[in-house]
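Here you get one chain, nothing else, as structure tokens; it is the form predicted on its own.
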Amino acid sequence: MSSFWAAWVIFLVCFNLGVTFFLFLWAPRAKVPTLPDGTTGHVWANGTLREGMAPLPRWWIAISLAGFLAGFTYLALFPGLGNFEGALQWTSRGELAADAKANQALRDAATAGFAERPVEQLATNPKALAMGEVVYRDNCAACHGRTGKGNPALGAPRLDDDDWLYGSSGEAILASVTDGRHGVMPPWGEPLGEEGVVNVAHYVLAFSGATHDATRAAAGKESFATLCAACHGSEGKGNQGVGAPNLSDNTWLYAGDLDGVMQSIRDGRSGSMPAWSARLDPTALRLVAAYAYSLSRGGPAAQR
């Protein structure tokens, strides 16, 4: 806070306290003119109601005085007068830092040894899973869903199955959480043309045994081999090294019907998962990876 604003705050505080304290001291001694009957002359309802005068109750004076003393004491002990820190030198930042430090000490004690354990081992530890669930719901549930069901509209995959674009081992999941993932499928609408998009879409559906037109699928085979097989493989099994999905298992990140597959081929797809290493410490990363691993294996996390 600048010197000007500090002085302004001090002025406002002292002015308001001074005026109210003056009124507190003056009011009991103020002499208000009254009529012989003890009223002020103010009447209502044609004289039926008259304003009377009576001294302030002692209890009111005592409570008000206690309030002023509490206010003066507070301003002497705590920040309230501009940049003045108060006799106790208390600050909300200091209290937050102390509480955070104490909480971190408790957390470190509760997670002792977790940072060295494999993700697969942590996924069998109820205590680790409970902590991982909290981290997951605070950071991951917004996209992947509270129970890991995913969100096709966002391109956020399901986590409660064993079909993972980049691999479902503990280390692969930990790498996804730590470093993030950025998947891009280029749009093939222009080089293929609309007929080519339809033909390749039927060929892709044939991999999983979905309903398709065999004639169109045969027509799309060569285009698939030329443009798609480099990532998805000649048999459509995918490539976890580049995050290319398996096209033969009937599990789809986006819509798996003819229109959805055509849209993916024509317009391409793009998905990004942020790297959580900038937000979470190594232990928290390992805990949330263990929780996701348990979801994918139908373990305790998936049964919550």
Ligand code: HEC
Given for the second form:
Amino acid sequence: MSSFWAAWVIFLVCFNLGVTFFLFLWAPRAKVPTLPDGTTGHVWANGTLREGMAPLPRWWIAISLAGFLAGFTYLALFPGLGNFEGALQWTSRGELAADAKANQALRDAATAGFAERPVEQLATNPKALAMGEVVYRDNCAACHGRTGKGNPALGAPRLDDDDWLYGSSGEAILASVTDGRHGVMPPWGEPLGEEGVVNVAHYVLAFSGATHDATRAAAGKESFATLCAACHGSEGKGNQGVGAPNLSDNTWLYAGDLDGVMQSIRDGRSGSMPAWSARLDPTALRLVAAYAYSLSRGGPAAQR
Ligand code: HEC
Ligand code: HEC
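In place of the form predicted on its own, the structure of the form predicted together with the named molecule is requested.
Below is the whole assembly, all chains and molecules, this chain first.
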């Protein structure tokens, strides 16, 4: 606050409090002329009512005095007079910082010893899993589903099966969560042409034994070997180094019907998993990774 506004606030507070305090001191002592019959002489309602004089009740004086004392004490202790900080030097910012510190201390005590433990080990610790579940619900469930069933519309994989884009170890899961993942499947509509897309799609469906047209699949074989095998492997088993999904199992990141597979091939796909290192502290990252790990291993979390 500039010193002008500080002075203005001080003036307003002192003026208002001063005037009301003066009235409070003055009113009980004020001499109001009274007539011998005890009234003030004011006549109301066509002469039927006369205004009497009664002293201020004691309870009213006591409550008002207490109110003034509380007000003066407050202004002495807390900020209220312009830039004056008050004797206690209290600030809302300071209180927030103290609360945050106390919360952090509570969390540190609750997670002591979790920070450096391997994800696999944390996944067997019920307390760690319970905390990881809270982090998961708050940050991950929106995309991966409350029970880890995934969301094909976003390309968010299931976390409750044993099919992994980037690896199933605790370290791989922790890396996915910490740094995020960005799967890039280029669009092949142009180089292949619509016929080519249909043929390769049938070839892809053949990997998992899904219904397909064998003639078309045979026609798509060569394109797959030249354009796709580098990432998905010649048998379509995928490649965890680039997050290329296994095409030979019956689990689909996006869709496993002919139309869906054709769309993946024609337009490409690029699922994006945000990096959580900026939002979660290292211990929370480990706890939520342990929770994700346990989901796929039928741990306590997955059975609920
Ligand atoms: C905005 C949606 C979104 C949110 C929120 C999100 N994810 Fe993901 N996650 C994805 C997508 C999409 C992928 C797949 C990335 C790819 O295709 O490369 C993914 C991939 C992963 C993987 C790798 C899976 C595998 O098969 O290798 C893990 C593990 C994972 N997420 C865990 C989490 C956890 C834990 C959280 C919460 C801290 C979280 N995700 C929050 C969208 C999300
Ligand atoms: C540069 C590496 C790369 C190449 C080359 C590539 N893909 Fe992919 N493909 C990926 C990645 C990565 C994904 C996962 C995309 C994501 O995470 O959003 C993917 C996803 C897919 C999917 C969706 C799978 C699902 O579970 O829904 C299909 C189908 C597919 N690719 C087929 C092909 C075909 C057919 C070709 C060749 C014409 C091909 N890919 C070439 C990397 C590649």
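What we label the rigid core is the largest C-alpha set whose atoms superpose within 1.5 Å from one form to the other. Numbering follows the first chain given and starts at 1. These numbers come from a predicted model, not from an experiment.
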Taking the rigid core as reference, does the Cα of G86 move 2 Å or more between the two forms? yes
Taking the rigid core as the reference frame, is the Cα of A278 displaced by 2 Å or more between the two forms? no
